[in-house]
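What follows is one chain in structure tokens, specifically the form predicted alone.
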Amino acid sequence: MEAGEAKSKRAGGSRLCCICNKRRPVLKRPKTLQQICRECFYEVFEEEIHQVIVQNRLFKSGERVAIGASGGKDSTVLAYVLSELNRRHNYGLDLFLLSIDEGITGYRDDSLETVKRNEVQYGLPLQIVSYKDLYGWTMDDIVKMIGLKNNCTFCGVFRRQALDRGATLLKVDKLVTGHNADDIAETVLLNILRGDIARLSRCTSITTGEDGPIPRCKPFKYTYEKEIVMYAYFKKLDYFSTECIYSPNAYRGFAREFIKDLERLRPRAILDIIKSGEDFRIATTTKMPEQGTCERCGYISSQKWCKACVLLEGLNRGLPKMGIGRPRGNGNGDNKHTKAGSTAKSIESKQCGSLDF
């Protein structure tokens, strides 16, 4: 009787959460395969981000903060995190909502419904910016005219600069995304395929544009995109989880399965790829890219347009794949290398529309 009293203890315990040994746990975390209870996931899990945010110093008591929403799991963790967090340890910061609408009828329409929500949720004041208010352009107009190969390019493009833009609207000193240590991951490995130095050397920072207007964070650079999602489920939050429809052929998607193999035979492996990509030295030899103004809208360029010009230009000259790719030297008696070199400097004379804000 009392071996099988013990017997049961001992199996009770071993059920019990792994932190506070008293709650069952609900769940195994994916990154330290920790069987804890719903309390203590919340806990471990904003802590980890306050630590990030204090150990890297992102913040400043009196900044104005705006939070890159597009409705999506990660934005909505982001934003009500922040607010949790600012108010717990006393930030001081003054956080917003900026969001893009694109034009993506059946998508971006829906998930904005989702950040309105959650601008009353939190208490947090929202500002959103259009493609086509900035370009003229949306992106339900862009796929007419280019179909769905090279679509991502545009909006990735775009939504760059527009976060930018919204952001100087608000005038706030810092601009927070969602992106987490997945994201990063899968940004390491397509900078690797891609031979592209200059990204490669500065994608695994957890702040960016340091030397532009207005920086960039991420807070979530080693949070793990499976805990986010069950941190917005336990929480039962607000958000869109609908994928964007004109993106499943992006080129990004192969690398995110390669990612989502990995981790499943390794789950540290994600957190391996960022350290690998800090790690990485460019040689000193290698020539980079140096950063100036364009001379159309004076967005930040290394070259005498921005990229979201000469794809403008492209598009309002009904040549969208203008501007797509990288410009190749002009081989001996190369006759669509010549014709590609003429054409693009014949862009750069031309207007292409104010983006001024």
Second form
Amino acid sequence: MEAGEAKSKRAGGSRLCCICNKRRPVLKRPKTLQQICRECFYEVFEEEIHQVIVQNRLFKSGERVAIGASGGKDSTVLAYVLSELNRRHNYGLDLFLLSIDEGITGYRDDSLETVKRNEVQYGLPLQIVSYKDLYGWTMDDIVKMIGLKNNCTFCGVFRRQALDRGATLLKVDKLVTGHNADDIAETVLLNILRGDIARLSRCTSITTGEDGPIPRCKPFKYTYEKEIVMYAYFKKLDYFSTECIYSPNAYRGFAREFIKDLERLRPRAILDIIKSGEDFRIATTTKMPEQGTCERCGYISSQKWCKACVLLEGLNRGLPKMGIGRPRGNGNGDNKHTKAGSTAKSIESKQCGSLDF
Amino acid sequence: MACNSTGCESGCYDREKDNGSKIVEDAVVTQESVCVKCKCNEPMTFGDGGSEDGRFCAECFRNNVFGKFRLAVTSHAMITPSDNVLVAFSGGSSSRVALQFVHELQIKALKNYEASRDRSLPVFGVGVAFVDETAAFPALSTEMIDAIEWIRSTVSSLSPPAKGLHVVPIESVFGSDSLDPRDRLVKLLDSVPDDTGKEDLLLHLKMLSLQKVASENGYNRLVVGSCTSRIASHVLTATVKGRGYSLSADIQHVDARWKVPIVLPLRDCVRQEITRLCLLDGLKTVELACRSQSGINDLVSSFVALLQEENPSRECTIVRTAAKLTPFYFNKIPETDDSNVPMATQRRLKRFNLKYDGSMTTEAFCPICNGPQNRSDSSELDYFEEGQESDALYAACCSSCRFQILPQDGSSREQFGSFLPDHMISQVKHQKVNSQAYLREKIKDCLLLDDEEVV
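Got the form predicted alone; any chance of the form predicted in complex with the partner chain too?
Full assembly next; the chain just shown is listed first.
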């Protein structure tokens, strides 16, 4: 892979695509820095993803698969490529689009329009699930209550459950998300920085949740974000390109900046981080969370209540810090239970979802 | 606990502020004015903008740092009475503190020895080694000469007990019978295409030269002053270079995969503590220009510095996370039946005896970085041709060294291999033989012909 790197840069005289040697190169491939033409780029991009799907045995023929669609570049390209590969290589999959409405004005309402267009453009049935319906809160409401720190925690936890509930509505066997190599590399770094060895051992898996309600996989695990953007650009795919308005405050931003700088110095470092993550020697006897079910809603959980229920409880009782950070002792008069074990309390709260597992 | 009232009866030792104004009785004192540990002395203020400033007095601070050093040494049996210890000294603050602390341990041991009646426990020997990198950075030769002078005087001031100083030119890795070692070093480094790879290769050569001087002069321990901060950077650089498997080997207190085991007694001290200690004790250091980094290593250092600004305990969290990775069988001082080793030491070594199964001992090591390799990675060991040394080198190296150190095309690689120190090349041959022998061991009871014709 590195063969083309420095060579083609210096041999600038050869004005032909590295791969086909026929057409004029129009781009430099971010992963390998090869100078290639548009058609060859489409080909290697799609072929690499196909190989990832095949080698990791991500799908079985006849499966119903929901694509987590946000309207952003990753999920749009995912929907496009997956339906294309499904056709070309006869995966035999029944594909759907599943979108989550977190209720973020000026961001999600716009991106949802994109997904609705994707439904028409790709001919894939769409299901939208909203936080408002599931939890009774929108992200905008949540941020108004808790401020700009820790809101990503709420959104992430809620979205995970929302995707599972949406998948159940669609009666699908599997969920695919557009997490790309950059995302996974960032997650590996974050878990090192934040001391989460348990997550560190799981975060590089291409398929997760096989023992849960809906297994989910990441076909873009080895695909560079830059290449996804490039593909969408050249193919003129319709996607919504703004970042979440709350993201500038996220800790992930540190890791993201670092990886951007790293990519400039050494493009393959992104894949190297993922490789390191896969190779870390983590004992299987490391204390892993024990799997059970949430007492309140029946969702999969390692504690008495699932994280979503804990967070919701906090929101409904006007205790924004509940479920955030480490458990605290009883500081003030208000009996704060960060682990809501006392079910004796009857609180008027908004229902945690209309679906029970 | 500080209080502001002159009528306080708790017996705490309160001090007026320097500007002479008496503290108003009802005002709340925002800063502790006694050491939080001993509660009697005035706390030290370093004024360096770091954390935990103005909380401990000089003595408690010092005892804290030295305590961590001593705990590391005793609990990992790093230095025992019969040992001969070589301290790797770069002139920087960490190795200066390591040298100072080892010296203090030695003084104490000498005092005990002289005071004891039966003189049963000998005093461990200490030597100091400095690697002279002038051959790699010719422009720094005058700076280096001055630095060496300074080091000489520093080491001689650390006696009694006297310590031997070994100034090791880095080109000594090539052995005494190499034709023009300086030139060979320059050629070797120039043939590495990647800047980060060049830097890392130099580090590996440095370690090799330290190992050489240690074993040739009868030392059985190599003390390296790596602190928590350096290890935190190493965790991240290893991760971004795809060296996740071998990471846990590099960051433990003991690294015994080398002929002379390496020990890291300052592993639990952060750079801020070390810098402050140097300030406190007036320990001078010298910063050589060749220490500056480039490429990936530099990027990671800046990143860690940025994270530290955001949260001063980030370095510790990084190292704590990495410490949860499983170490290797060689990450402890090997047990020994040597009768010269005192019983107490033998008992201590046994206490840390972790059970590993036999397959662990056939770990393959990269000839350049000495990193243990995942068995699945080294499965390509079999494909090389007879006599094709460059391909054997490629097959034997880890994927990280293959990318950033080895030249890309076959002929440059062959040339590169000819410049490498013999010790590294012999590792390649050693592995080649080993893998065949290893496989043969596993299947020999099913082999019908017992000569080497069967392959």
